[in-house]
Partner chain sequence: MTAFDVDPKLYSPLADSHLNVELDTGDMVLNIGPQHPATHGTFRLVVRLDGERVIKADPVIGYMHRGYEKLTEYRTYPQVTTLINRIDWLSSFANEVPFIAAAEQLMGIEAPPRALYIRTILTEMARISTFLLFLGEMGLQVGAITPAFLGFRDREYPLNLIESATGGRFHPNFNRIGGIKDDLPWGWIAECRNTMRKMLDSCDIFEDLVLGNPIFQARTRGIGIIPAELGAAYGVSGSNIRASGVDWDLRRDGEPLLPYNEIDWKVWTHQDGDSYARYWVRLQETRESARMILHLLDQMPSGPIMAKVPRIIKVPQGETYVAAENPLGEMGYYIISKGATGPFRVKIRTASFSNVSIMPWLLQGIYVPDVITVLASLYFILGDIDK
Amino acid sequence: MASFRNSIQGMQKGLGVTLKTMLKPAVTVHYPHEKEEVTARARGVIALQEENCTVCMLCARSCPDWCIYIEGHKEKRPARREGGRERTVSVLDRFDIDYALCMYCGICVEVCPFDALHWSPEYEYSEFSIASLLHDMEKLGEWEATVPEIEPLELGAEVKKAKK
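Just the structure of that chain by itself now, the form predicted alone.
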């Protein structure tokens, strides 16, 4: 008889919890109809600022997945000042990232000495075909517009002076 009473009490407690949760509003975000605001430094997708890229290949060589493909060529440019020599400049022809291979480690962003790669908070780039996850310079450049501005330094932070 005691076990029957305990099972009834257990069922009543369970139904009480069920009724309480049924009356509370849902906390689930119904994506894609509702979208949450992403945090300021969210890591979504890697964006390319094409004019900063010098085709140094550091990002491609540092990538553990080998998902970055870069091609470039060299062009002669006039001297910067009178009497100087012609200079050779590397020009970017192709910069692709295969997001089917990328593991979003961020090594390429960290290793780039010219700030050509940035984290964009964009996270909606799913595709129906895995081959469509190979994104070119044009697509990576579009995401550059979604990169937030760099936050100012905190009060009291020291600014490094440029070496002369």
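For the two forms, the rigid core is made up of the largest set of C-alpha atoms that agree within 1.5 Å on superposition. Residue numbers count along the first chain shown, from 1. Keep in mind the model is a prediction, meaning the values are calculated, not measured. What changes on going to the form predicted in complex with its partner chain:
Once both forms are fitted on their core, the CA shift for I130 between these two forms remains under 2 Å.
Once both forms are fitted on their core, the CA shift for A145 between these two forms remains under 2 Å.
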Second form
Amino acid sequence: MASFRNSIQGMQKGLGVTLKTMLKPAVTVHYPHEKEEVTARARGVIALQEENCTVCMLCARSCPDWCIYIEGHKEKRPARREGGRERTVSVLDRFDIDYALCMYCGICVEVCPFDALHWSPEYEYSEFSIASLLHDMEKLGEWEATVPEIEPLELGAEVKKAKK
Amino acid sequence: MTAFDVDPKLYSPLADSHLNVELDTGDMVLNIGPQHPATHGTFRLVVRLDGERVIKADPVIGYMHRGYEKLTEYRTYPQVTTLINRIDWLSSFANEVPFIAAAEQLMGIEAPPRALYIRTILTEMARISTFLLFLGEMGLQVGAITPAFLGFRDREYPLNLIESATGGRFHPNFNRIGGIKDDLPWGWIAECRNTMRKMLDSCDIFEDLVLGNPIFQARTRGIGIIPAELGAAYGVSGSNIRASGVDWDLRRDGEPLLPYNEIDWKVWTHQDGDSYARYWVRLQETRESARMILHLLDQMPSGPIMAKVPRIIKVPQGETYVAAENPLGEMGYYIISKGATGPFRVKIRTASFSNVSIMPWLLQGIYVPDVITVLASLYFILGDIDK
Amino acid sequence: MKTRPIVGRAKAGNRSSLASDEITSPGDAVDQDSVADQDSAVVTIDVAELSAEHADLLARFTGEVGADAVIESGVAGRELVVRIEPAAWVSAALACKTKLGFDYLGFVAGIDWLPTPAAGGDDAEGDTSAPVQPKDMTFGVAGSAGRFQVFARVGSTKVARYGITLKADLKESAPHIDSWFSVYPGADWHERECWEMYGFIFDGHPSLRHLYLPHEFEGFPLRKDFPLLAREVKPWPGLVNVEAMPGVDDEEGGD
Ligand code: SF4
Ligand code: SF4
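Having seen the form predicted alone, could you now give me the structure of the form predicted in complex with its partner chain?
Up next: the whole complex, starting with the chain shown before.
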């Protein structure tokens, strides 16, 4: 009998929690209809700023998954100033990231010495076939528009962060 | 049965069942998994039953073996960091810390205090999020569905915080040799304080709703008892062994990797060693972690977050073993370096591997329905077993 | 129902009641009180004290297993590493567990000291992102007689920061060693793993069979001469670009 009363009490407690939670606003998001807000730092997708890239291959070399494919060539450009030297510029022919392999570690973004890669918190790029997860230069360039501003840091952080 | 009474004859190759299961009449061989909701992952348990009673249990693992020890030999240190995130994927941040600390130790680098504080906070946060999943899941395994929802809901809050600081919800890859990648974003500390208060409340709810529940108690008390001595000999660590009355916590007793000795906290143990005790200990530890984070936030030092490190990281020749108290138990890395940019050999000592290896002993003689609660109460992550 | 006895205590308490008399508990004295009031979070290692601690442990270990069983010792990080005669492997474990208070099994694992081959095989062109390891065979702390070694770590749940790593050499032709299963039952899975990854045979193990890999698997994946296929089936994308790396004169090209 005592255990029966106990069980009833347990049930009452459970229902109490249910009732209380019912009155609170929902914590879930109805995804396709509502978009979830992601923090600015979230590593969603990598955006490429093509003009900055000098085809130095550092990102492709340090990627643990070998999922960045870069091809480039050099071009001669006229000098900027009258009488100056002719310049050699590296031009990207191909810059692909295979998101089917990428493990979102961020190493490529970090090693890029010319600030050509950025994280964007965008996450809606699922595909029906694995092959279409290979983003080419153009697609990676489009993500650039979604890259957020750099956020301010918390109190007590070191302030000499202005190197980039 | 005495503590070390493991009869080797009981130990026939039951696992390779399609080859050599010796079927006796009367006994029944039951496969739990590889795909079973109670095993959160692909984990198979072959049990031989006599009626409702388990006479022999043999866990079959390896469905998710990714060969991390091999992979680390072909990667540089920064690349390994991102790999070991995936060992125990529910508390990835905690995985990184001992590895980074081992590399720092070999290189003779010390991370600045602010970085250590942030590491500690995020490690404890990983602990909270992992344990909240456990607190909910365990309720689910005894048939109560509300705690599961509560657990999943409350876990989101620490995960959101981890994401807003590190950029990765499950795989932060935030530790660097010599410090951490970035400082906290603006407003994070205030948000963290609120969340931790919320966590303390939700611990109260779990205590009331699950621990106090007579059905839960009936299903967990006195079941799956791990004797302290045998547990240690099996290498069981973390909350599992603390629930057997062993007062041993690497945060306090291990190497001082993180500034745990600068705050006031408590190691919780329970004398019973059963499923209930494991739940109880984890609940207390969740609460303790929330309190610890509040303390740490109060004392947070200011300053740099990165020590001076060479641009190309080469770890000098040497060997070291560094272990830390992960949410699941002792996680250690034995690193052998030969002066290259990557390790020569890394032995990854994962907690769940040893915690689960006691299962053949632990499950002997208990009833089938209890198998699931005992499994759940040991709390393992498949990635942590399979590496 | 009320919860049963709780033992929770503040971190500064001492655990002498648990530690048996013959075990010194150096960890207690070092960190807990003295460091707690320092401002900095950086805990410095007192090397002198540690080596005294290691020397003491080594002396007690040698006393238990016999001087002729100990070949060489060294320190890895903050841990004492002792290389012992393979014949004393089990008796050393027994001494550790029953006499020295190492009640806790950390792990049992293997090492292959053969130099790591270049990713993609030795004839792979150019470099890859994989680190370049030295080409000659060198041995780590406490040395080794040959290619294969088995190493294991045991610790204590009773004394803070107290552990020892044991190493033993195995013959390359017949890597046999006795099993720890009878001493530390937890060695069961570790030895199975070690067996399938390195091919070391643990005599006396009740059932050496595959743990992670499918049972028809051939080869020993963690041996250094076992190729990592993931690095061989695909060319390194870092090599695709045949153009030279941009030199200094290219730097203005970026803006
Ligand atoms: S995030 Fe990591 S895995 Fe992905 S492309 Fe960059 S370096 Fe490669
Ligand atoms: S590291 Fe940066 S500049 Fe170099 S190739 Fe990659 S994206 Fe371009």
